[in-house]
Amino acid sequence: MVDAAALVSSLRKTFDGGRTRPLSFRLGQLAALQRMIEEREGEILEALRVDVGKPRMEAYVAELGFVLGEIAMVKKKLPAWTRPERVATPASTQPARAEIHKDPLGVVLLIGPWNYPFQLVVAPLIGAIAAGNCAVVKPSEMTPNVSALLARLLPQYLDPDVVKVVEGGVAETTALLEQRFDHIFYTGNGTVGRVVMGAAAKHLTPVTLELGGKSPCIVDKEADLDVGVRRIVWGKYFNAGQTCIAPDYVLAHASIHDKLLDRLRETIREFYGDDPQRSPDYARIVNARHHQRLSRLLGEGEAVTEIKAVEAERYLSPVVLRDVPETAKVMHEEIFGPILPVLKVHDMDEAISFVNRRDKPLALYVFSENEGVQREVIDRTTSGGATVNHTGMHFGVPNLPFGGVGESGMGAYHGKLTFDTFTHRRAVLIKPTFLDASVIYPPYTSLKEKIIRMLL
């Protein structure tokens, strides 16, 4: 069992010593992290394959490639981000120079999930390092090979007095959450998110909660089905549906509903063949428990694709369901797997109302060639993020904030926003001594009051 108090104390000692503050140190650590990924690519990809059955292409694009792109951008921009920012000063404080300094928070905790167990730990770590913090990295115990790999590799490439990895499950996470951190970054589900937030509240620690929810996909009667369906199938069945921003369900206009179902079935066959179980491009469910959970969601609605579930291989075929009741369990909990319910709506008002009756989702997708419909859906709904005529692509834009709202989370990151998440914007006013106006000092007179009123 980890001695969480001693571990955090050692990191705080390092931080207080000032080691992480110089720009040169931060850039050096980022370069080392980049080198780790490039040199150990094969080991990382193999760990992802064993733990989650990730196809090599999906693993590289979503895990390694994304992180490498983030590091490259941060290294380029970090000198500008860390410079003090000059701001205007009012007449009442002049002469003076006002600046915003970008201070590191201190010691931060990063708790990662199992679905993208490398990227969703390392991406926040990039921002924590860039901002000059020390960090505890807690990978998911549900992906033990990736967890062990991070525990082995990170101390080899990064300063072990600055970044520490804690493996384990609930007991280890609980021990860490009892400590005082300067920020906690959690990616996972809402149930654990509430536990994290409750623990953080005891120390008034700020949190970023990257959660999930049921991300809707609205398909208008004026959608380009040839392109749109390919993008829906790609976004839904990438990583076997185990993606927080995967389309959770489809709301299809009645006039194209049946055609959409046909296209979905055809495209799944085009992507994964007649037997997706044999496809090298189709991932597996993370473990038997989640496989059983997903199997229990298949009791309502009519399947328009073959359902094949092999628990021993953690395999569940790509499933499309039609005629699913609104009351069905699959419509009330986040699916997080390769099951796609398709519901019929008769107009955009019905679709928008359906979305707005539910918790605010992490992502929302609308497919339409009509710009008025696109704007109407975006303007009349709320979600963490949204993509028009594609799925998941907003995640890959580093200048867009990625995060949830309401039940789907709080806080945002990616690009500069990750740096900002782990940075305190410190107000600094620098006053010279060559002029010391006595107007602000007692005794107060009517003339002083008149002058002050003019300056304010």
Contents of the next structure:
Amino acid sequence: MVDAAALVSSLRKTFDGGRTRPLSFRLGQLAALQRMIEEREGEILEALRVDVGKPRMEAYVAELGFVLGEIAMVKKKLPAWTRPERVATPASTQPARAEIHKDPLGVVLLIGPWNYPFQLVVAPLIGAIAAGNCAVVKPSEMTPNVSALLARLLPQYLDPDVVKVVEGGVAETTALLEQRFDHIFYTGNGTVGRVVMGAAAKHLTPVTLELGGKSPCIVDKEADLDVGVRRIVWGKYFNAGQTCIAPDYVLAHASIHDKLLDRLRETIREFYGDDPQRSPDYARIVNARHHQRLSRLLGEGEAVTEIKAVEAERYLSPVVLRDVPETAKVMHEEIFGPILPVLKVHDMDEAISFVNRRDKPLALYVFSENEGVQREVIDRTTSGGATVNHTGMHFGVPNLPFGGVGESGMGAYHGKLTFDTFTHRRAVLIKPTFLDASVIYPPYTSLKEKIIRMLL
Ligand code: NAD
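Okay, that was the form predicted alone. Show me the form predicted in complex with nicotinamide-adenine-dinucleotide (NAD) next.
Below is the entire complex, every chain and molecule, led by the chain shown above.
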């Protein structure tokens, strides 16, 4: 097993030596990361196919394409982001120059999950490098091919004294968490999120927790069902539902409920054919344990699509359920698979109160052509992020913060926010010595106090 203490102390030595600080070094590492993705695209796509059966298009869009976009943006903006920011000084501190410096934090730990096993460690790594840190990358052990590939490629392309990959599961992560880091960035479920935060607390290490939950999808009576259903089916069955921001369940207005179910069934057939098992565009469940977990969620409600589960192939067909009671198991845990319960609501008040009675979700979707309804749903609920009339799309806007709230996590990233996550905004005040007003020094007099009162 890895000697976590020695590993972290070697990274700290590199950081203290100042190698990661120059802008040129950071830009060079980002260019190398970009080169790695471009040159090794075939190997990365293949590892994603073997581990999660990811269709090529989905793997490119959500894993490689997204990350390449982030690198291109960061390379362009980094010179401006790293420059000290000049701010105004009040009369009481003048003459002086006040600046915000962008200090790297030091050595950071990035822990990733299995559902987007490449993107979800590489996207935070871009920010960690851009901000001038050393990093330990801990990919998920549930996607062993992607994990092994990252362990082989990252040290080949990046400075191996600056970025280290640790492979493994609970034992290895526990050993890492015993060390002192300057930031821990964790993506995964809330149970482990609590373990990570507990370990971080011992060292007063700040954390970003990118967690999950049940993201609702509200379909109003004034929704454009033709477009809306295509977008719901795409967002739900992309990566076979194993997406943290996939619509978890639908709350459909009673007046369009039956029509919506018909359209869902038709669109699934249109996208994946009569037998989705044979579709090259439909992913697999990550492992047998999750396959069994999903099968156990299927007892309640009535299926309006054919249910086909082939454990040996980790295949589960796209399932739509109707008449699901609120008490059903499928309504009590994050589904994280290709099962979509559709529940009936009679108005938007009912939908909003359904959402607000539950944990704050990572994402929320509302489909309506009525701007008043869109606004009402957004204003009267909360969630990590939201998209109106589409699913998952807010994720792809680099200027929008991506993260959860409450049970769905804390902290946010993407674009400049990833750089900010791994940066300490340090207050620096530079005073000249040519003027040294004695008004603040003892002995204090009533005249000095009068002057101070005027200045403050
Ligand atoms: P996972 O099982 O791969 O675990 C995530 C990481 O935690 C892994 O690296 C694993 O080794 C580590 N880990 C597991 N048990 C541990 C322990 N006891 N102590 C220390 N480390 C441990 O992935 P998962 O948690 O099943 O991922 C799915 C969850 O992640 C879902 O809830 C999903 O919504 C959420 N998710 C959130 C986002 C987001 O960006 N907010 C993205 C993807 C997934």
